[in-house]
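Given next, in structure tokens, is a single chain: the form predicted alone.
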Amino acid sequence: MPGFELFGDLEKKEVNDVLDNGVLMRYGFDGMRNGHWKAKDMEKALEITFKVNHAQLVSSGTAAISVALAAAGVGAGDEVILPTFTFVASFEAVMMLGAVPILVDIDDTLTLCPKAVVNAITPKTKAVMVVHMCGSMGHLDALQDICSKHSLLLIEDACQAIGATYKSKPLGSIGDLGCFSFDFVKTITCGEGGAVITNNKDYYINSDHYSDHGHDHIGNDRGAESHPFLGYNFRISELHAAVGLAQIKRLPEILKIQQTNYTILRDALSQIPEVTFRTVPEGGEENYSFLNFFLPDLETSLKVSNAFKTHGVDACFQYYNNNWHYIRKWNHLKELKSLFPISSEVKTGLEYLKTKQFPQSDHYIGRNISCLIKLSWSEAEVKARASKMVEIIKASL
């Protein structure tokens, strides 16, 4: 998801604005800024791009999830349903608030299985977090219906799918709150950064205050501001926001290049009968940051993955034994290996992970290979890559 591949004069100009005025903090120092407010400008750009009323920049995608949940009142003892295939940040952000992550199976979208979500709901359930992994989405209509029926929050973790849409609505704008990451290897990057977006004014105000020690941001004297409730420091710097401001202006350019390269690869692999592709719900359009495909079984998928590496086809991931993105290797979570004592509510709430199996998730992740789409490839390089991938897959079947 390499926005950094397109760094250029626009990013340099925005960063130099900040360096020239010397104000690296997003709040205060009004007289020194020469009119430059990069974080505010990026928030406005996010609101326009994703067709929402409010955007709040924070320090990371992980912070965005914690801030979004806290802003909506999720906390100690509450259960948050999320998928077995995600990044560890998803459950970390839940646990940071004293809430309990309830992991459930994925389906062929590589995101939450609606039936598994329904089966996991208890009186303690407060939210459902759909994680739009590898550039695409889950069955959002079904998930919205479930959340509406059970009076649950729908949180979108769109950190890996910025720019994708569902029924012409940007991912992140569909649930009660949406979360983005702008770390170094996301579709657009700040180096480090994240954002919460929402149409709910109360959630926005809570996010704004909570991410800055509870500051209410009323008036022009930061030292005289009130703190209506407890908060923490999840602020983004002006330097990071400056890079992101330039990058979001380039999002259409990035998506177009990704779609072109994705299409060449997919068209080539489509000629192999044994290759099938992840399901994208009707009305959905990926952001084309990854090409995800399934092979007949785990053994073939592992064989192809190893052959890709041997023959120089880089950035293709087989997640079945991955330490960071799939539940099988999350022993630090299952065994609660923490530097500090874990609350009894969380300990009790996570007992299920000691014995719980996820055969449906294994079925999809075991057969999946997820290939990153780079921006720097020439057309000839993409076609050569496609031919090599086809050759390797056919030889492995």
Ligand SMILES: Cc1ncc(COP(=O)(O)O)c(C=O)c1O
Second form
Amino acid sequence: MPGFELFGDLEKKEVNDVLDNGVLMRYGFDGMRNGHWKAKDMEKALEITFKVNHAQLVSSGTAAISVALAAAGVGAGDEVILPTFTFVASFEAVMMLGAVPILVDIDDTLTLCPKAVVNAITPKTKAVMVVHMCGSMGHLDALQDICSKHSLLLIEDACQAIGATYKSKPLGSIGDLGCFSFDFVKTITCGEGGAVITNNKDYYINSDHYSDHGHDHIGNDRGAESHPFLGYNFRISELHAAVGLAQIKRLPEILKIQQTNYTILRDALSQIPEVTFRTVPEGGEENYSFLNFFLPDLETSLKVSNAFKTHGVDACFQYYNNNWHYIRKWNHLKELKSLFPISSEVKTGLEYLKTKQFPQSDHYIGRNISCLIKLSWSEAEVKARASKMVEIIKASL
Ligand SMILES: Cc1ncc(COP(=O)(O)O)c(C=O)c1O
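In place of the form predicted alone, output the structure of the form predicted together with the named molecule.
Let us now look at the entire complex, which starts with that chain.
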């Protein structure tokens, strides 16, 4: 997944443009910047790459989700449906707006189960957030149908699936709004950064203003700009955008390497009858950043995961006991540990988390292993890794 593995002259050139003129901020200082607008250029590149009308860069993927939800009017007391397998950021981003995250089961796509989504809809539901985990996607046609039938927003968290497509459309461009992260370990990186993409002009304008204190960005005197509504600071810096601008040019190269390495590993593991792979919805193409496979049961999966670690097969994740990505261990969120008082509406809305069990999610996450695909492996290294993985799995069955 990490774009930082291919980091070199292209990134240095873009960053040096910014350092040479000294304008580290994305807005204003027109006379000093020698024609360099790295954030604006990256936004244009995002619009072309992801085939959307609008892209708004922000400071992180977490910020992108909050900005997207705010731009579409999600706020106090609204319920947002999201999967049990995600990153804590999705939960946090909803909480930040005073809305209530409603976690529901995943299916064998490792993201939202459409049936679970339908069962969770209440009069308070405002949005469904599909989180395209580990390089692949949810059942987007089914989720779109549900959202249009119930007049709900569909938000795509595509932070982990940059470059994947569904029926030839880039992930992130299919829902009402899509979110990306360009943190240090994503497919392409800015160091820290994120983006909201959309075809809806109003949502774009809202994202643009909201992520910069509500500035309307009209004219070239920042002090004289008006503020149509409340905003905060989720701006990206020119330095971060410069890195991302170089990286997005490399996306096709990165995806190609990932696919080559993924295919070697998958072909090898396919020879083991007990190994099955995550379902990719028909018409979907992964970004190949992870190889996700299922073993027959939790015990075998934990055994294989431990054996991978002791035998040096690194970067393979078993999420059942993971603190970041799966609901089971999110005790700080279940217990609502917060530095400041949380509204009674959200407290009541989250009561369910204290007792709710997710057996269907446990069934999939318990048996799953997600192996990160690195860009820096040589062909010989991937082949050696594949043989080692096969050997370990066979010995653990
Ligand atoms: C699925 C998902 N959503 C959101 C985020 C948040 O992105 P960031 O680290 O840029 O805030 C991440 C980061 O790991 C993620 O994996």
